[in-house]
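Take a look at this one chain, the form predicted on its own, written out in structure tokens.
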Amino acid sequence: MFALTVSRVRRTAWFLATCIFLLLSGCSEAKVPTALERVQKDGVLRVITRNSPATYFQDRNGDTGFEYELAKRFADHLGVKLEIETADNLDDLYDKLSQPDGPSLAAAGLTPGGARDAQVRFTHSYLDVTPQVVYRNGDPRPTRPEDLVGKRIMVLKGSSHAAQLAELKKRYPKLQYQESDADEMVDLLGKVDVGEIDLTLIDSNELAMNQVYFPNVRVAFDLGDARGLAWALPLGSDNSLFDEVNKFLDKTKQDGTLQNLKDRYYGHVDVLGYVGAYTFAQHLQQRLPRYEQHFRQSAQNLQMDWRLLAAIGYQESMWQPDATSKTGVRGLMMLTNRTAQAMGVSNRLDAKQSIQGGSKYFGQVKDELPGSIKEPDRTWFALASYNIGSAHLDDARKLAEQEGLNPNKWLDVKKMLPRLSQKQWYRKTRNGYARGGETVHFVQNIRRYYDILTWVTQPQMEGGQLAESGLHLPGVNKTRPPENPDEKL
């Protein structure tokens, strides 16, 4: 009896051991994939960012922005597609990143330190920036932290700048400031520029990119030392994706990728505006004669005024066939590689091909506008679409309609375009942030160049459609420009 019991115990033990082994084997085979393996298996890297000029936005060339470019390179490094998601504000960004089914990482010009360190983990830094206090030119200039007391100050809610002011308030209890979750940095710069607030804090890289649009904004002083921007990943014990990001960022520092992106987005500031009548007059004599025949030929083929095409060429490159921008567009008409291929241009640096391709593309953009937009507004809308893209132009037209304005009139829509760079407005649009103010300058500059070309050349009608459009009216006084170009057309 005892032997039988022992035998049963042994069989039971063997059976249990076998079951445990099989269960453990099954668990081993069904191992939970790491964060990096999940991204590679899904074939998608989900990244959350901010819709702003220093991070991510869309222009006529498609998705762009410093953070977007860097994230796209990381996705390419992993061999997966990049999927971008934008957050309404920084609190929203961190909350979404912390959700179980949230994005893989946040790439949004983030600064480690403070309470955020307990919510996420930050990667190695990739860009050093300096926090700066900015004020309005003409107002007394603050030179030290205690000068901030008594000023109207606004910063982004949940930002590192808000954390800096919170620390300062411990030293200066009378310091007051507001935190906004309804603005982006360009909005705050705009408020300083017009005197709505006295001061704001901004990182040096964002100021370098945007100061040209805010002529009254000046740097008061640096608030602290330079610090590094970093990406953020969710907390957890899985280091696979975190380690891979750090390896990638370190590599981009070593191979020059980061430096190239810095030079492209922050190394130069685009200077918009009229270059001056004297300089333009010189170029009329020295440069235009080399390319005038190409403009005339393209205009004849497209039933357009060659002077308008020449004005576009001057705005784009100042009639320089070897011009190259920091974003990679090239040639006299500054074509992207994609546009050049679509227009049949094999060499963007060949002036004749560039003029033909750019003119053809402009004609195509103009033809695609809604039929409800009539001349002369149709030409100005076409210029705007040529610069900013049809999607953002549609957003501006819808904003105009919502304001009770005419979405088919350039005078009305150009009032709305700058709103595409203001968070309170672009968050309501379908296509998000865009440099609408830059587009207004683009169109205005071309109209100035076009007017001057018209004044200094004999009026000629290059086609019946031109005569019907009213874009070139015989008998216009050539001795002086009209007082209001919008009234002329």
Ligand code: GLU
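Residue numbers count along the first chain shown, from 1. What we label the rigid core is the largest C-alpha set whose atoms superpose within 1.5 Å from one form to the other. As the structure is a computational prediction, the values presented were derived from the model and not from experiment. First, how it differs from the form predicted together with the ligand.
- In the core-superposed comparison between these two forms, the C-alpha atom of Lys415 has shifted by at least 2 angstroms.
- When two forms of a protein are overlaid on their rigid core, residues whose CA moves 2 Å or more are considered shifted, and Ser160 is not one of them between these two forms.
- Once the rigid core is used as the reference frame, the Cα position of Ala384 differs between these two forms by 2 Å or more.
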The other form holds:
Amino acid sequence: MFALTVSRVRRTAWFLATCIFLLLSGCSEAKVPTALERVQKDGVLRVITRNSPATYFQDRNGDTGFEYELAKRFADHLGVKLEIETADNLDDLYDKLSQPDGPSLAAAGLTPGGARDAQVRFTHSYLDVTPQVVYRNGDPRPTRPEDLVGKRIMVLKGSSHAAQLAELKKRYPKLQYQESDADEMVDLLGKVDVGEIDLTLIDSNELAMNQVYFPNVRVAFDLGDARGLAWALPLGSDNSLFDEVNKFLDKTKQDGTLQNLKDRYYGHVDVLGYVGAYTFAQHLQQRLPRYEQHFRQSAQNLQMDWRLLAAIGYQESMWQPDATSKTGVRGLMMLTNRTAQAMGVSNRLDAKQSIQGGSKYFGQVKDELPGSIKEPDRTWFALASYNIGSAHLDDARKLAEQEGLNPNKWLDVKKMLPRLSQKQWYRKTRNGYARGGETVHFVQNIRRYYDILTWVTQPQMEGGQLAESGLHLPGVNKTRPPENPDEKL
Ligand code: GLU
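Right, the form predicted on its own is done; let's see the coordinates for the form predicted together with the ligand.
Everything in the complex follows now, all chains and molecules, and the chain you saw is the first one.
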């Protein structure tokens, strides 16, 4: 009986000990939070990126850029704050990402493939881009990979482009190239622009964003097919955050968020072409400084961004106060007589008055838009309305609704505007024919000018007013005209 009790007690003790051990080990396993839980617990998503116009930069309103905005939306989706870190170069970015206390992910216009696939995990892709070889206008244009042999080529160290060249070198052993870890893509484009190197390789999206600063840089040829950019996460067996990112990226594709971002950042690029880019850069330096103060003043009164008003002014008259059109609109902001009177402008050819009047009118047009149109679309709608009039814009919004599109989204209404000049459509509208296609161009152009102004006036580039700073655009000070002015992208 006693023996039985002892053995029972022993067994019970053993059983309890095992349970406690299992519980504890279970507990300690449960205590190691997943990558996703860690982010949620910290309340912060740490993202590493590159400082460039196509990824992340700062303007007066704070952080901006395609990658930044996408990452911000992901942080919002998780309900946490976004913390951005910038890498010095691509190698640095991959190294930092692999550190135990490194960032959660990299969002930096990265191309998966090659050795990198062994170093990090790439998510689903969110943007298709084509690697392009660029050269300087006036030099012989390379057209095929073998033309790269004998050229001075520089690419970003550790980039997908360096990997492409390494592959090519197997076929063309005489091919030489340098990898730079001290430059960003803008620097390499600058080197091509001034003839310091012959060629570089760049993703099509980055070139599109940067083209305007380097009017002499031209596309030689596409080096390979389009490839999808992706975010990168550290290697490991913990899929929690990785899966969540993929779910998020898939969702942004389905619900139009991604298209919206693409439209905002890339939908309006290339509208300038080489000649336009060159001219704009010149005018930025020579004309804008004379009127910048007026734009700033008007913007302050209306609580708007002065660069948007300046962009409108450039679209209207290329910042020329004595501009005149056949239709009787005049001045820097190209006001009609009626608008000028309504805005209290006594002399349309007076730059200050024109800017004040045009800005005030733009402000009114914007205020009159329905409250259902939210920013940033609201700004694009205001530009469209300023150009085509609110009645026609209403027609286009109604057409959008009839097509099952969203009348509050610029991306949708933009598709409808050209229909206002097609009889089969405009005969059904209330206000009839209008040159809606032109309005789309008008908005696109202004957005492009606005982007450029935003980039060149970001705090780290701006040393005061543009007028004082002598402008900080690479390549702009060189007054060499484009050698082939008719050539278009
Ligand atoms: N996508 C490139 C890469 O992953 C970087 C961007 C560029 O160089 O244009 O290496």
